[in-house]
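One chain follows as structure tokens, the form predicted alone.
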Amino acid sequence: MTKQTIPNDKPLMCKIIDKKEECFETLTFELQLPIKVQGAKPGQFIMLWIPGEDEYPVGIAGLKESILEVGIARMGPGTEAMHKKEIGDIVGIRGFYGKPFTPPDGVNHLLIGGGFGMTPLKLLIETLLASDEKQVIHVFEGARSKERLMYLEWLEELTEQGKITFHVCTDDGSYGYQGFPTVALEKFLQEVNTPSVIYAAGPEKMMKFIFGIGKKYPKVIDMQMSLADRYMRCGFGACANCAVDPTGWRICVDGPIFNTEQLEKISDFGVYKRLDTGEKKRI
């Protein structure tokens, strides 16, 4: 079967063929296509439509040929409604959209998440698993105690496979060391000579220290984040709902991923975003 890109007039409407408790009120979703499509890229999103309830963005965690994977985390109405579906429900996605991560070869790929921004990274690690050149990945993931940590088995696998070196950490040191993921990447860059690309996804205040710290250091030559935590309404730039300061630039196409010279120019990056109504709240 030739693959087809997803129809945007419409959703796509997917059966959901798997289910399962992930962390502390996060669920894993498979949604079966009914079509193949072309390949989704790391850090690229979709509009996930409720028949009946709502339509919001969500991350991509993994494509294996007509097999979507998404994270869900219980936030309000919305995904509290994809919650109580169960296999064999069906719901609706519009995507892919947005501008996704681009590692290049040859660096320290140092993937930085919290919380549900663990979900595009772990696309982006099985791109770079899957590339034909040999990478070193180093993956750091905090959360405020173990049972809130995402894809822990999975990373701790590939950890003892040798695929990554996984650093972790808990608020309260229920699992890993005591404290923050930004303490190892900052360990990490200290001790290290080489080129290194920084990817982070998570709360855009958390974002922004590690922009800090990553501009303390030469060998980081670049700096990608994705910015998809923001308020996205139609997912591809009509609405324009998403747009950032001074630039306008919109999250959902020229984004949901950022480049160091994109970031700086951003002067809302980590300082207040918009409300559906247009209004700015500070983060």
Ligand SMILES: Cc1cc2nc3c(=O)[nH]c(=O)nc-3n(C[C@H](O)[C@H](O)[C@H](O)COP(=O)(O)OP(=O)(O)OC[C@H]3O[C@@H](n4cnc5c(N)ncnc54)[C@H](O)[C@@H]3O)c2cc1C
The other form holds:
Amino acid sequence: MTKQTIPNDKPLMCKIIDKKEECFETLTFELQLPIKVQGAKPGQFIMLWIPGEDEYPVGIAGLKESILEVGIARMGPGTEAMHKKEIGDIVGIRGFYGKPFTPPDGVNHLLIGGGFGMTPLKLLIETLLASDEKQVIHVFEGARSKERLMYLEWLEELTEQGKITFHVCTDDGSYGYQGFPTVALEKFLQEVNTPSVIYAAGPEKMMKFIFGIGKKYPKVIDMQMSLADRYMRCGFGACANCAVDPTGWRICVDGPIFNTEQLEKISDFGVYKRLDTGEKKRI
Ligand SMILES: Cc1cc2nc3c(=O)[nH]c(=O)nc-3n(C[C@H](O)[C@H](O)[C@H](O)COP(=O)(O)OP(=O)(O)OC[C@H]3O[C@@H](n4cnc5c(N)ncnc54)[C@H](O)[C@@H]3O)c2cc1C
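For comparison with the form predicted alone, would you give the structure of this protein in the form predicted together with this ligand?
Below: every chain and molecule of the assembly, starting with the one above.
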């Protein structure tokens, strides 16, 4: 079977072939696609359609042959509807959409995330590990408590195998050090002398804070951040509901991954987002 792109005129219907609890209120699903599709790039997303319920953007956590992995955090009615789905049920997908992360060779890759932001970072880790070059990968993950840490077991396995360095923390000290992942990130940046790239995905306030840290260190040659903590409607640039000021960039087609130069220009970054009504609200 040759690899195809997903047709964009209608959702591609897929069967749920695996469902498991990943961490608190977050489930991972494996979807069997009816065709073998061309590789998704880390940071890109799909529009997930739950017939009769809702359609919303979801990051790509993995793609092997024709099996797509997603991680869904319970937020409101749409994600709740997916949580109720069982193995054998059918959902639709559109995509793959958006600009991906673009990791260069020869740098320290510093991945920092929280919540469902860990899903694109999972595919980024897999992509880096599959590269011909030996990559230096540090993962910084934080959550309120141990049961909210996503991909904990997998990240610890990779650590034991010497493939990544994992800096883990919780707000309540129930796992890893007590505090925020930015503490370990900054400590690392103070000690390292080689060029680094920061990749971040999670709550926008956290990313804005990380951006401020990264700016202090000239050895951080780029920061690539996923502005996925925003309301998005169509996913392909038609409705402009996800446009940011003052550039007018639409997160779905011009992002969701933006680099340092672009993030500097987005005055909305970490300050305002739009509600589903289009109205701006302070973050
Ligand atoms: C590119 C992208 C990738 C994503 N990837 C994932 C993923 O991998 N996994 C995942 O679980 N989710 C992901 N999301 C988020 C997911 O699409 C939303 O959380 C979705 O709206 C959930 O629908 P819902 O009906 O469950 O919740 P909703 O009812 O739509 O929203 C849940 C809560 O969030 C609030 N809210 C929603 N949008 C905004 C906003 N713009 N500003 C302030 N508050 C808001 C609502 O008021 C409500 O309280 C992604 C979003 C984007 C843009």
